[in-house]
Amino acid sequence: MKFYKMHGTGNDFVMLLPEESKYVESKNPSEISKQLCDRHFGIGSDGLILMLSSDKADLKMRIFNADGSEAEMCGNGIRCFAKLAKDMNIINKDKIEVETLAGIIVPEIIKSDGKNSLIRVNMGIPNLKPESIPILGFEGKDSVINQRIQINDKTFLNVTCVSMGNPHCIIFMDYDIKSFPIEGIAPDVEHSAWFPKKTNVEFARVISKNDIELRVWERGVGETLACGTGACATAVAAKLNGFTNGKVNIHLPGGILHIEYETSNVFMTATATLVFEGIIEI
């Protein structure tokens, strides 16, 4: 099976064309995407995304993730989708609709040098609703904005919770994140029982008001080098926390990601980059 290794800022994953898609959405893509993942025994991703026709859209993308859960949507996945679509004559157009479990998100791809394009992404209208997230322990209230809960016997945080059609929890920092140890306490925030289908969760230290530095513990896979809905999500709580302006930087391990969010909908550019392709048996 011919596949296609890509990332975009550092989040990586193996992407399928639709031939290829469809036989392993017709098998089991959750055990499937395990071990295409694993990074000893597999090729070694973040993550595994289909690329399958769609009867609402120009394409359909789905993504499983390293444990094999399905994630909603992915920022930084999406831009690689578009890419690696318009690279191989899928589609014939620099601007498409892909449908995903988060709804219906339009990549653009505004330049392209060959191994690398950039691509500007409408990631719609961010849900700030608790029930949305979802979260526990809020019904009723129109959202999450820096409020003290209770993680374990010992921690207690201080978080704003936003869905991009995936849900997220942003903890905001005043210290150096780079040396925080946050796989300590990353997967306690993960599974606990204010998240009943658990979440990503964003550990955030704002530079300037148009600059973040931010870490991203993503459900289901661990700490990663970027996070597109992360990073998304991150500029819309720092908005709503009075932090920063419309435009803002989030600087990742991988990388820089540019998000707009003025009004309604949010926005992100970044680039998409292919690193290799090769042929597994599974």
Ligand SMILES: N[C@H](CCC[C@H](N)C(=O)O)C(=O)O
Given for the second form:
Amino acid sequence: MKFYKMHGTGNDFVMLLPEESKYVESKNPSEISKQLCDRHFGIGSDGLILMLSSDKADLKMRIFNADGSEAEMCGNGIRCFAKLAKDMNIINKDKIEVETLAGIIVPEIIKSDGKNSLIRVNMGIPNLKPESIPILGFEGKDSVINQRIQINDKTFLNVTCVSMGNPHCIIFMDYDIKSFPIEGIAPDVEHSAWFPKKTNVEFARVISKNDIELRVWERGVGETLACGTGACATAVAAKLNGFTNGKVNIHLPGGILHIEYETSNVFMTATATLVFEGIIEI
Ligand SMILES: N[C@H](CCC[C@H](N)C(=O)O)C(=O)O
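I've shown you the form predicted alone. Could you give me the structure of the form predicted in complex with the ligand?
Shown next: the complete complex, the earlier chain at its head.
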């Protein structure tokens, strides 16, 4: 089976074209994702992305995490998806509509030099309602902004929660997040009873009105070099808390994601890169 290995600011994916995607979908995509994403026994990646036909949009994208769980959306992944669909002539336009479990998402190729493409994505409208994150314990509230929750007997956190179709729990810190041992608390947050569908966990330090430093512990993966929906959710959370303006550079270990958010849709601009292609037996 042919596959394409791609990344968006260091968040890497095994990508399949429609024929292979249909085959995998007809088998057990969750198990296959675990096999292909394994960094020792498989190709190695943060996730598996299927490219499928859609009766609601130009194409349909399904994203499976390295642990086999299916996510609603993937920001870095949809940039890779748009690049691959155009480069392989699956679609012959630069701006496409993609059906996802988070709704119709619209990536647009701004420029491309073959290996790398610059892509701007309309990521849709963030959802702040507790029942949409979902997070328990805030019934009747409109949002969860800077709220204190207890994670375990020794950990209390001030959190802001945002859904980009997938759940995000953002923790703002005012000290060096590079050296902070996020693996010490992130898994407990990811699997906390507060979050019935688990959650992605963001550790953010505001550098200026236009810059945030970010590390992300992703649901179903662990720490990644970048997270597109996480960067969008963090930009929304920072604006809601009055920390930043509408245009924010999110500085992640894998690179910078440029986010625009005023009051409605969130836009993300960054690159997508083809690393290699290959054949694997499954
Ligand atoms: N692990 C995420 C899905 C991948 C999102 C991330 N890679 C991105 O770029 O948005 C979740 O379970 O919600």
